[in-house]
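Only one chain comes next, encoded as structure tokens, the form predicted alone.
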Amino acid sequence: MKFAKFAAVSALALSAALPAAAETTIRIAGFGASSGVVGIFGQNSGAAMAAAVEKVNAEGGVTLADGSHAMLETEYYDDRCNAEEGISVLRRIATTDAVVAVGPTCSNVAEPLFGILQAHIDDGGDTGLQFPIFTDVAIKGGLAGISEWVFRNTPSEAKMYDDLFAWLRAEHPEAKTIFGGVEEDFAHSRFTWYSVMKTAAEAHGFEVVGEAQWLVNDTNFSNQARAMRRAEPDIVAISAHPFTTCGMLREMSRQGVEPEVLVGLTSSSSLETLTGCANEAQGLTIPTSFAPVNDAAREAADAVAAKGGALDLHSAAAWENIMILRDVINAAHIDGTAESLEADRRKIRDALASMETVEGLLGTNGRTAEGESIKPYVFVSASGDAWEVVHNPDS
């Protein structure tokens, strides 16, 4: 299950000018869905994660208790969006020299798996796995309060939905209904319509006057389409992710549906929506925490992609999760030995569990006492062949 095994080889040979650089590794484990459906996630994020390492190791890698300087290594494993899978993953990983891990890709995946982990730190009672996570994709709200060994790079979809929808009332005053469109059997966007955007809709004074429902291998979508025309509501919203959003956005277009405003799910502001369906999204208007709007967004979407990945608001934290990681690290003063491994992985729990505030690619993240993080974020919208910041909710 293995993805792919990245070691930053030209950053070796920058530390051969630093003594103990080249002899002592740290090994960061990534794992999610890199195969299937939802398999281009894992991929982005594995490569965000080998660019971000490369880039730590250029700079001089991480530095140890005893003052000496350590490489980051990192492996990605594929838990193919399966909750056993990604449970047999992480007990694989546990078994490693692994001290911390990224992951995983799918929410289905991320709520039976925190729930192995102990619950609450130091309780002799507790027989759970002690070891630390930093999820950068999963999204689904409140998993981080799970266990305190779970610590969470992602957004807040219920503020960035409220944002959304509160902004759509003022730009579209004459909007009056909505329509929700859900991918029903991923935990992800079942969620984030039932519970964040159709919450968010009524509470702005929209009425939802329907919803439809497909499956995540779903390839019709003409009942669903003809239920919406039917409605003919001013906003539709779909809440899937880029596979079958663009299948239903081509049978809305076959089929002559051309509500007002088109409203989609945060995992669907990639670039996959726009390969698959460019045309279909126009408009398409979505809540990210990641648009390359400044010098460090565009480097880091930049060597992203010379590993074969594209940076979006998913791989954004996976490659903002290793920097983090780095300074963690740094604090934390780890021994990285063999004999240290368990105390380094309870140093590097507590470094995290400590964050008050990091820094990440669109300005200063804050992290609450639950192991959540509270993002900047913009609303973008599919222009051409681009994503377009429309609004900054901070500006």
The other form holds:
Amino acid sequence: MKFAKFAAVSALALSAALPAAAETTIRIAGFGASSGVVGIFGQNSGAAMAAAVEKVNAEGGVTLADGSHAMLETEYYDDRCNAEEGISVLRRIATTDAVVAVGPTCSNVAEPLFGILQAHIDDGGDTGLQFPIFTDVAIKGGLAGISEWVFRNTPSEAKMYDDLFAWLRAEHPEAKTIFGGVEEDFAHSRFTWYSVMKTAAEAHGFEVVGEAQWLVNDTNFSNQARAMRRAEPDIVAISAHPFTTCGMLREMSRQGVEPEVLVGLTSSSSLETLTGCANEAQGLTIPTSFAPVNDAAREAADAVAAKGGALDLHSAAAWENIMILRDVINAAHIDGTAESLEADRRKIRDALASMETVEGLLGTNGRTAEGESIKPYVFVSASGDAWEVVHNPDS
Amino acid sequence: MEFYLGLLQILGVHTLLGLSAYIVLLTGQVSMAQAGFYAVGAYLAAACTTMFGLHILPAILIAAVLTGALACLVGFPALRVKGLMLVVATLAFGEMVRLFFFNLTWQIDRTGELVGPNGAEGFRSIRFFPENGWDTADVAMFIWAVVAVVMALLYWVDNTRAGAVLRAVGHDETAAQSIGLNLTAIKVGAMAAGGAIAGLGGGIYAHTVTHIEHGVFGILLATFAIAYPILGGLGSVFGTLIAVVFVQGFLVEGLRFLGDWRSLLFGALIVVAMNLRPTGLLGERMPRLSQLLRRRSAAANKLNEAD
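Since we've got the form predicted alone here, give me the form predicted in complex with the partner chain too.
So here's everything in the complex, that chain up top.
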């Protein structure tokens, strides 16, 4: 009797488990820095990906070539913003059943990582890794050109800052001079000051009266702030991530450096800056490709917050990437089997390459032939304990 | 498989970095300059293949010879000081090298693309391996062939009079000098050999990551370089290899799933390892196979007697 009961319960459990075991899942891997100095970026991206996957699955998942539905799965790998580890993580992801990866966080990881991929599609002489990557955070310009397996959903800083300085010229006609502060040893911040902000400021008639440099791990900014005070600029542009931006702003406040306008790096338009130094950051103006200005953006921000993250311009890209990949997978007619893994990855790459426009949280994102994106953006300014939209170039 | 082959590549280049510090440590000198030599080797070899179209083999050999010569030059003034002063002097050299590459811009046009070091932006497109049909397994085999040659050479040196001389200087400089050993020549020789090995490792490293920049070759890398032989033990070249596998294979890759806790555990496990094995994982003297077998048979005999 006992055995019969046991057999019946087992059979019931097995039959209940069978449909679940047969359910197809499509894995999208995430990777980036989720520990270390810039770990918060990876943590937010991981939360945004998890929240977006949950939303996609709640809406029925994705459709495969045979018309059946599959659920998405995601897992986030930490590369500590280290190039060697980033490459190792990507190789690990390539050995799993992931069809595409979203990442990395740091431009200094992205550059070598893209270098190990096959540069040109179908080039039999190039043994580089053949795996599609859809980058969310690493923002340094022009990196998608390294490999045809790379696609990016990061805003064009050149366009954003050109518009910002044009707007500042109109809003502050009396401002003449600018002083640049730059986090010198971080690829993104360095590139943004020397190749983007400085160029845009000069193009719109601002005279650069000085530059101060510091490192990402620095904690003392007194000399740099003193140089700013001596130069008495109308505008101070700080090309640094939230951690040293706050250090610099506090020191400027201590030394009484009060420029008419404060400009920050795109990456600093995040919660970390307000958490770290809201008082000193008041008025800090930054162009960003994300702000909770519409229902979709607010809904996404709430969903990510529920996962323990915060939605900013970087993590918003991770959210958008999952939504874009849902559409890409639906359009690519992948099979989603172990045997079709290589072919599925290629189909996803080709579908990503054929995209011309996609819907993002702030509107329609354009795509360039090199795999870069052209995203809508707004100018935000720190006001109280929130970022307030001060100008929308599209409105 | 791709992942494990990639991991083998990492273990290989880190073993070369550790061995470059090992030979200097044998003479009792703590050099923090190895990351600097590694950087010089990386930039030189990368320039040879991407800017001048050389094959990887002559490229890394040129890098090794030139880096060895540079280490020899650095060795003369640096080794006039000892202990902490030497650590500071070699650290300063390492930083000087890093800042040199931070400011170095030297690009040439090759097939319509600018290649070469570009200051803080780094040195991009060091793609000799994929562009010449080397897959991950080929690269891993190549790296381990180089590592095997270097380890065999060091093992051989270790078991000859030269090895005894290096260790004699490391144990007691005054006693070594009193028996007529030329301390300067020995220390500078070890420094040059260490520099050459670091140059070799750096040259290969640059080609495995395809992009290098100054930030990679900082104090952390210099610390890793000397940590490998110290953690593994100076008894034999195999200590360094075991330490590299422990650090890169277990602590970095094996514990990746722990996220932020990995960094905390990383330090704690090294402290535990050094407490359990203060003279390194393999100790100060390499246990010989015959000794190990004798110990095992003695233990078996005791058990038999007890029965």
